[in-house]
Each structure stands twice: as C-alpha cells, then as structure tokens.
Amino acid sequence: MSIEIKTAKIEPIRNTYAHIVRRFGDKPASRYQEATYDVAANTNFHYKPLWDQEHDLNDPSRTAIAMEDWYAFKDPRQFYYGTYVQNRASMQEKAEGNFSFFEKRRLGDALPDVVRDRCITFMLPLRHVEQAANLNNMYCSSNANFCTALSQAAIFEGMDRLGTAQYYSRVGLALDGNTGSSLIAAKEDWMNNPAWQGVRAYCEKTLTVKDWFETFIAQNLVFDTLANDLYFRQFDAWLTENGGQDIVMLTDFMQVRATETQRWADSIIKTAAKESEANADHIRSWISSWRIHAQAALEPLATAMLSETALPEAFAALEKRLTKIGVGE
C-alpha cells in the first residue's frame, strides 16, 4: 500500500478588510495597517459627551490643526499593541539586567558622595516630571481618539513615561539601599528647592492647555528636547568625569526610549506642518511661546546642576531639531 501526499494551494477569498482595501488596494496588508487605519468611529454618534457638549465623542475640531486625512500621520516604528509590548519587554529585560548588575556588585557604595547627592537632588525629581508627561500624552491620546494612528502611539508614549518615572524611583532605591530615603529627599527638592520650581510651574501649565496638539508641542518637542540634552548628554558627561559612570547604566532605558520617541514626534510635526501654511503657523507660534516658558523653567535648574552655558547648549540642540523637521525660525 502506498500513500501519496499532495499539497493544495488555497487562494484566500479576500486579502484583507474592505476599509483597508479602499485605502491601500486589494493586497495582503501588514498587521500595523490592519490594527491602525480607519479603526476609530467617525459617524453615528448618538449623543454629545457630558463633559464637552460642544464636540462629538471623536472630534477632530479639538485642535486648531486641520488635516484632509488624519491618517497621514503614521508611526515610523509601526507600533501596534503586539509589537509595542514585544519591544518594551526586550528593553525592560535589559534594564532589569542593568539594575541587577548594579545592585549585585554594590556599585552604589563606590559612588562619590558628590555624585550621589547630585543625582538625588537633580535626577530623581524627574520622576515627577515624567508623571506630568504621562498625563499630557494620555490627554493627547484621548482627544486624538478619532485617529487610531495618533491615539495608540500617544497612549504608548504615555505608558512609557509612567515606566520611566518608575525607573527613576528605582535609581533612587539603588542609591539608598532600598530605604526610600532618597525618594523622600527628592520629593522635598521637587516641592521646595528653588531650582525645581520653574519646572514644576511648566508641568502644571502644560496640564491646563486645551488644544491637545499644543500640549504635544509643549511636552514632546520643546521640553523633552531641552531636558534630554541637559540630562542624557551634558549630565551624563559630568557623571563620567566625576566617577559616576555606573549611574549611566541605570538610565539606559530612558535614553533609548527618548531617542526612539523623537523619530515619532518629528514625523507627526513634520506631517502637520507640510499639510498647510496655517498648520505651520500654529506650530511655530506654539513653539515660540513654549520656548519662552521652557527657558524660564529650566534656567535655574540647568545652572545649579551644570553651568550657565548648559541651557544655551540645549537650546542649540532644539534649534537643530526644529530646522531638521522644517519648523525652525
């Protein structure tokens, strides 16, 4: 008795969903496309939200920015839930390894006192800044819910910022032997140290902005660019020069995430600015306004933490980024 095995090729009845076909044609779609495009409802709303009677539930008019097709915004990382979780799980595994190595080798005990004190005073209060960034990005996500390409990326960023705040808390615990004393001291600095009061005011001000795209500009473009240069370039250099290079290992997650997020934020701003002159004018106006706020907020902190030249160097990095994405002055 012989058995003959044959293969049969079964052609699918259709390649993807009808709304994806209308946008990209009748061909196999990527998982990012199927999870992102034209998912949010935009018709047949039965009532106005009780908290905002002037708008529909998913309403593009909550920002001054106008787009012919809001799905022109896309994430260059092509993150949807599955790929985002896998990517962040890998990053978290590496971060946990760094913390485990730091604690197992008792590297915190070998740090100079000046490094430990400066980290507690000038780095750990960033966990409060990151909490504000979490709220701002969640606000962007909830108000951009008419476009899944925007809302899902913004909520991923919001969760990243919450994770970053937790990692800054972990840095404190690694410095104080898990007593929590460093976090108490850092909160005291956040509440009362004059160097931090401008940043506190900036964070509180961003939480009151009504236009979600302006919030995006204030948080993910202006403030983040300046803070990232101050901490991940200039303060890192100071740590290395003063025997605190082991601390840099604990902030690897924050630095990798910030670099990656910049690609997404740049693509959003560049796409909006290219859509129309009106959009570009709004964006430049918001940048100009929030630059003034950021300078007043960060000047005392940058001077106390580094030097009087630190903030001008950070502004040079901001100018370079603005020029690159086409919204420079």
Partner chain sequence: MEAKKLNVKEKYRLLTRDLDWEFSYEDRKEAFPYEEFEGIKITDWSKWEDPFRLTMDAYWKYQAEKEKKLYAIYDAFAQNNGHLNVSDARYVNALKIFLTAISPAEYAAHNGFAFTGRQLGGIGARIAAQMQSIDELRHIQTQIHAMSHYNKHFEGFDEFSHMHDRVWYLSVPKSFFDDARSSGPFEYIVAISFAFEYVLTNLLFVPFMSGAAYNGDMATVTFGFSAQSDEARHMTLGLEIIKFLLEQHEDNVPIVQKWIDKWLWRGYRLLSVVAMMMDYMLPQKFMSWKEAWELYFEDAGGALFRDLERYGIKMPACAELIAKEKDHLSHQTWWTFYTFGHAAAFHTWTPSAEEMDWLSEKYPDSFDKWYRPRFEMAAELAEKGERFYSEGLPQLCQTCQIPMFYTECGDDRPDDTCYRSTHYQGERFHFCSDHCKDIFEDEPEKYVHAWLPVHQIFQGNCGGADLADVMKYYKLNDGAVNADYMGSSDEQRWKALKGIA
The other form holds:
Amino acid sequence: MSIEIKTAKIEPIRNTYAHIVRRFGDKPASRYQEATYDVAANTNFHYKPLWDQEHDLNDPSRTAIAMEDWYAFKDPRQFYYGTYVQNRASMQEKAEGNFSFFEKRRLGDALPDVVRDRCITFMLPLRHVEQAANLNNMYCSSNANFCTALSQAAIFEGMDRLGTAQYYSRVGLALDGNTGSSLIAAKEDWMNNPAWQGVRAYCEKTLTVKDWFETFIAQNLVFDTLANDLYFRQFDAWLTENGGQDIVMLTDFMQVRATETQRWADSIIKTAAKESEANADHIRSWISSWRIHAQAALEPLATAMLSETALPEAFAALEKRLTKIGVGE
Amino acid sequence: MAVKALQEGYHGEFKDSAEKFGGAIVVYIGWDKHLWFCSPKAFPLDPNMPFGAVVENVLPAGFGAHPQFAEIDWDKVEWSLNQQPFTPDMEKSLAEQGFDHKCLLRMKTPGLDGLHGASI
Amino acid sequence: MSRVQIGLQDNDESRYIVAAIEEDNPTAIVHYEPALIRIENEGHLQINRESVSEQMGMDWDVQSIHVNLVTLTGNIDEDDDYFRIEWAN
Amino acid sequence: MEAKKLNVKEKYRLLTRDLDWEFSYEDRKEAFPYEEFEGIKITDWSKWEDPFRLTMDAYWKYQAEKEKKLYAIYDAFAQNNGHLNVSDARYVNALKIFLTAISPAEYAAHNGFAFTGRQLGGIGARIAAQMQSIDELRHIQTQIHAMSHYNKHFEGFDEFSHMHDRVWYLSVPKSFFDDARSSGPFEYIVAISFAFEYVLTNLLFVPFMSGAAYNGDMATVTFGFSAQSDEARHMTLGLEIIKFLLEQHEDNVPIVQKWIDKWLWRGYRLLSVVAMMMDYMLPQKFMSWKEAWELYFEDAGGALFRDLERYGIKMPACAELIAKEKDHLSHQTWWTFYTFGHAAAFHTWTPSAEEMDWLSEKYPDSFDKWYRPRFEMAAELAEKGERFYSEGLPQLCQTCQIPMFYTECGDDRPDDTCYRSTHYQGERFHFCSDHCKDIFEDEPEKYVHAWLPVHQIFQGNCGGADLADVMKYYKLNDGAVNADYMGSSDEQRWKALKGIA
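What does the same protein look like in the form predicted in complex with its partner chain, given that the last one was the form predicted on its own?
Entire complex below, previous chain first.
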C-alpha cells in the first residue's frame, strides 16, 4: 500500500518543541503540554508599566507566594482553550435543555410562592457575587501572566463565573416571564437588604486586594467553599423539601461546574503550600483573616435564608476542605 | 510632553548608558549610497583608539565585502560626525576628536556612489 | 459614500449567506478569493435572518454568523433579525 | 403566565450590563485604580454600546463549533502528512516567522486584555475585553498546535518560546506589545483594539491566509480564518471604544488622536515583516503588499477615517509616508533579512527570475530601478559560492527596534538612509523616522528602558561577542536553522521527500 511506503520515508526529525522536551523528555507531547508550558514571556521586558513602576510587566513578585518553577501548578482537567470551550459547550447544551424544559412546561407557574420569593431574595443576588468572582479571577489571570498554566486556568474560571452570573439571571427571567422584574427586585436586595450587605461588603473588599494569590484564597477557597455548601447542599435541600426541586434543575450547571473547578483550586493551593513553609504561612494567614470576614459577611444571609446552624455547617465543610489540602489549623 | 504615569517619579532605566559598555563607546557607522549594507552598523569601540585604527580595522570588517571598498581613496572621503562635517586626524584618538557614546559617523565616497546606478 | 465590506470563509454555509446577501443587496459585488468570499457594497450591507433561513431551508441564528465571518469594515448593528454594517459618511 | 419574547439587545442588557453595582463599602477607585491617570474622562459608562452581544452560553457554543472543525483539520493534516502538499519548502519559512514573531504576541494580547478586562470600570467594555482576552489565548494555542506538525519536519520552530525573549528581530513584536501592555488600560485598548485590530489586522491575516491557501497549506488557512472570525468581533470592539471615548468628553479627542497616530505607526512598522512574507516568501504569489495596503488600508481605512471626522479625528500624518514607502518596504525588509540571514532562525534566498518579473510588474516604479540589480548581484555571488552575509551588527531604531534600513522615501530619495536623532538627559538616541522620534520624545521616560538586542550583545548580556556565542544564547542550532535556503537541511529533506534530485 502506498501509505506504508510514504510513512516509511517521512520520519519526523523531532517529537515536540524544545522547551517541552526539556521538561518532559523527547517524546510526543499532549496538546495541553504544547499549549501551556513556557508560552508566557519571562525575561528581557522592554518598558516599565506606567501603572506599576515597581515591577516588570510579567513579574512573579506581584504576590508573596514564591515558587522555584511556577509550572509546578497544574490544571487537573488539563484544559487548554479548545478542550475548555468544548467541555463548556456540552454543559451549556444540557443547561439549555433544562431551561427550555422548565419554560415549556411552565414549571415556574407551579412553584410555591415561598420558593419563588426565596429564590428571588436569596439566590438571584448571586449574579452580583459571580460578577465579583469574574473580576477576581480576571485579576489572577492578568497578574499570573508569567505562567500560562495559571493565567489560562484563571481566565477559564473568570469566564465561567460570568457565565454563571448569566445563568442566575436567566433563572430570574424564567421566574418572571422575561420581564426582568425579579432581577430588579434581587438587585434591590443586593443593594439594601441587610441580609446581603455583609456579602456585598466582602465582595467589594476582595476587589481591592493587591496580592493576587490572596484574591484567589479569598474568592476561590474561602468564599466559594462556604457559599457552595450553603447553596448547593443546604439551600438545595430546602428547595427540594419545599416543592422547589424544579429550580434545582436550573442550577445544575453551576453545581457541576463548582465541583469540577474545586479540584483545580485545591491543586493550586496544595502545590503552593507544599513548596515552602513561607508559602504555607502566607496561605494560612490569608485564610484566617478571610474566614473572619466571611463569618461576618455570611452570618446574616445564612440565618435569614436557612437557619442559625447553616453557617457553622458550612464552616465545617471549609474545615474539611482545608484539612484535605493541607492548610488546616 | 512628558509621560503620564500612575505614580510620581516614573522613570525607566537608561538601558544603554555609557557605563554599561565596559569602557567602550558605541559608534554607528554608515556608508552613504551603499545599500548593499542594509543599514548603518554599530560597533563598540575603545574611545582611546586612534581614528586611523577605525579605518584600518573597523571599516574593513564592517564594509570590506563591498567591491568598491578597496577603491576608496581615504583622502577624498567626506566624513560627518553626528551630522556635522568632520575632518579626522588619523593619529588622534576618537575621544579627542569628539566621538562620544552612541555617536554617528557617516562617510561619503565621491565617485564611488554604489553600483548599477542603484546605490548598491 | 464609502464602501463597506465583509469577508466569509468559503464553505457551504457561507454560500447560503452570500446568496441571501445578493438577493437583499442588489448592488453588492462578490469576490471569490482563495478560501475567502469577500463582498463589497457602497454605504451598507445587510444580512437578514429571514433571507438566510429561506436559503437554508431552516432557521438561521444571526449570531452564528460569527462562525464563518472573517473580516468586515463599517459600523455594526446586530439584532435578532439582521446583521448590518454601514458607514455614516 | 406567557413569557415575554426578549430580543438580543434586551436579553444582553438584563444578563450582563445589570450585573454591576455602585459600591457602598469600599472606594470604587481602589478596585479600579488605573482609570484616571491617562487623562481620559469618562462621564457615563452606561452610554457604552455593546458592539456584539454574545453571552457566555452562545460564546461556548460557537467557539466550540469552530474549535471542533479546526482540530479535525489538524488531525487530518498530521495523519496525511499535509506538509508534503505545500508548494515548496521555502514557504515554510513564512510559518517560522509567524510562530516566532506573531504567536507570542497573541499571548501578550491575551494578557493585555485580561488586564483591561479587569481594570475598565464599565462592565460592557470590560466583558468585551475579557472575551477578547480568552480569544487571544485561543489564537496562540491554535497556532502552536497548527505548527506542531511542521515542527516535526522542519527546523526553526522548536525554540519559539526561548527565542521570543531574546532574538534580535523578535524584539520588534515583543517591544510593540510590551509598549501597549505597559500603557494604561485606555491606551492599551486604543492601541490594540483600534489601531492594530481594526485598522491593520486585515493586512496581517487576510492576505497571508489567502497566500497560505495558494501555497497548499490547509492547516494555516484554517487556523488563520478561524482566528480571523474572532477578529471580526475584536475589530468591532476597536471601533466602539474609539467612538465611546470621543463621545464621552471633548478633552479625550487630542489624547485619542495622539494614540492613533502613535499606534498606527507602531503597527505599520511591525507589519514590515508581513510585507516581506507576502512579496518574497510565498512561492505561489497571491497579492502584493502594495495591493494589500491599498485595499485594506487606503480604501477601507480611508472610509473609516472619513467616518471619524465628525468627532474631530484626522487621518494620522504618517499615512502619507506609508503611502510612499509602500513601493519599497518589502524589498528593503527582505534585503535586511537576506544579508543578516546567518543570524536568523529561518532561511532566506534571492528571488527567482520569474519572481523578479512578478515584483517588477507589481512594483513598476521601484523594483527594477532599485532592487532588481541588488538581488541579481546577490544571486550571482551565491552562484559562485560567495553568498553574501553582512558582518557585524546593525544600528537599531530606539523606538521600533528595527535595523535602520528605511530610506528617505518621504523625500523621494529612496537611496538615502533615514537618520534621525535626539538628546535626552545627556544621551543621544537614534531613530529610523520622524514618527519613531516623535513617539520617543513624547515619553522618553519610558523608551530609554527599551531592551535593544544589539546593545545588549555589546554589554555582554547575550552569551558573548561572537555570533556563535549569541546563537547559543538564542538556542539556535547554527548551520541548521539559519542561512540560505539553498543547501539547508530543510531543502535536502524536502528534495528527498519529493524525489527531486
């Protein structure tokens, strides 16, 4: 067969790019490896940033965390752009199916008022929380610009959080028949309801943090762990008990995504803490200061939405996670 | 105009200031109408070297590949230093004749105006 | 009047879009270049959802133009029913 | 309750624009600290018009569709050894330049838009920037993957990452993006979204990708046009940001004009290498640089600037010089690389007789008079085994960092090198043009910090003073990646594969 003759002559002269060979040996590389490792520039920059004359353009010293090799950070999902968008596209297709089922069957009409009201007051304002999470992860991406493994995973997280904010908004539209009235009501809660003011203050505060690794801890570890437990376990259970199980279908995307992304966040923190005592100390001290903020922020919300035991339960989930990744007390 | 930066006192490092060249000065040399050499060239030179050494060593290395180089009558070359007419003294050092860091030396060779009427 | 132009990847889907453009913009000029279909018109060009859907024989979502779009010049106005580019001058 | 039908505009407003809120607990300036120092005045972000209204679900859906198509072609290309179908192995050298010079710039753009996508105060503009940021990540990754197969069969691709931070000619694209990224968020977005994406990007992608199609390179055509489908969105963002800034406050007009002037010129200088690729590196020629400039800049760009006149924006003055340089640009650039081909990571050659005839036809006013004799002389020497390489190192322009090869085209003296210089704090600085000099003089505090490769070599920061040392520092395999195409290992392998004696 002609194909065999051809392949016999066409021997490759190398298997992959030289920087990939230096890291992994001279063998065929995965698309994730070629798309990720050593892509970012790391030396000989031309100008000082007009907005930060103390640092180079791509500068690892914008965080207190120090690493011998920043590419020690891995994304367990091995997402590069192509695999990321294809994965999310299939998730959105499923979400789209759920929304259209919900809308076609007019499941919103059948919801008990108490479920609808609680969703508007307590769930829809999460779209603003997610907007802060979007910005915080963009902050991580743009500051971790010296390491593609980090900058890409952080922008995926950032775009995910925008998508999540938009899905929460669509829950609102599904509840109010596309008038937007539920979103207006939820924003009113976000701005003025005492139950939400702590969370809003927390979000605003995270947006002023300078060290991007601290931002990461405040957002993706401390806040998300607590909020995920409050919403995806406890509030879900409440919804199911109170005739709101159809809403759970609409938040399926958010839950699946949050679980998946947690593995990535865990691996980042674990790797940084394992690198050195100094890193572990920074991480522990950020955790301890942000958990105090989080306690104050979430207490009124958790109590109003669920009960007085809700937040302690969420903190137990946080403890468990911290222990698992080796930064517990 | 001056730069607008977030904080006061913004200033980049002078990446090519004289002291960074280990005592050498950078001298740029261009040969007019000889575009065989796409651009002027840069040379790190000892400011204490006599101008004659530039003619004897530096120029042949940089421009000797051109067929007209061998025909140059060095007495007839029209020099300019930093865009001012300049009459070199072969014995005197560069520094003594006003060569400083990142200066530009151009030479015109009347009668040798490149090849093929195309300033090659 | 200034010319606007739009470029689409030369593939099957684009051919329906081009047919719809030609129908709705009679003065448009279509150039077939390697792998690229470039369409020019004076002042403006409009792509209508209905016309493309008609050509394809199925519903066409205006936003899906981004899959085949290669380039354009002019100010964009995009809505559910149309995608329009034009110059104000 | 019957659900109301939402149109795209309303839906986008509800899903996206309303996510933002007024701060009560922190000073908003602490969260968005870079919005004011450039002097841009924003009175009302809500006036921002979203140029396109993609929500994330639609973004994932359409982008996944594009990626699926693209990677299917990559797989087929690799399985079928698609590199054997290119017109000639000389063509592959254009791809080497693409991967080493353009692709890393995509990553820089990804980062710059992540920065603006975090720092702009208005949510509409911010999200548009974020989408562009992730798109740019797509571009570098799809380019790395497209070139992955070529890397297995040709020299000059494998060290692209190491090269980008070091090699002399790659400081041109790197400094361009470093310049934009070290600017504030508004200058960045005007520089890249408007001047580069809107005004110039067609000149990079469209002719080059059509050229790839002409030369049988389906992998490149596919990634190029697939990337370009994102560019259409990016270009629109560029135009919207300009209109928005101009409408916000009249004080913005002179600032924006200054940035347009600067970045059109910076971008044009960067495209010198594209001009050369089009005219000299495509064995099957498609369109000359001059024709591309006329079609995509003079025609399309002319319409754009007429549209912007009502805001008081003028066509940048440099356009006049560019129009005069278009007869010379590609020839001078290729000559520079040809003569410094021993220090580059791609091969160079003299154009064949047929190619010279094509160049004469496309450049009737310049090629036969100024450039044909030069290339014929070079070809003759090469024939005799005396291939010409220029000794030593070229003088570089302080701003664009390109060797000072440009001539006084503005003055109709295309055979006189253009020399410009200025003094700043006791030091002399040199430029290739009035425009590069103007850019420096406007912000000397910034441009003194340029990492000029030639000076870095002299300072001993690049491995040594000899070419061999410097090549080692670049991690370039001297004798394999560089010098003339004739006699190169690329040529030998190609001939063996094609059964050419």
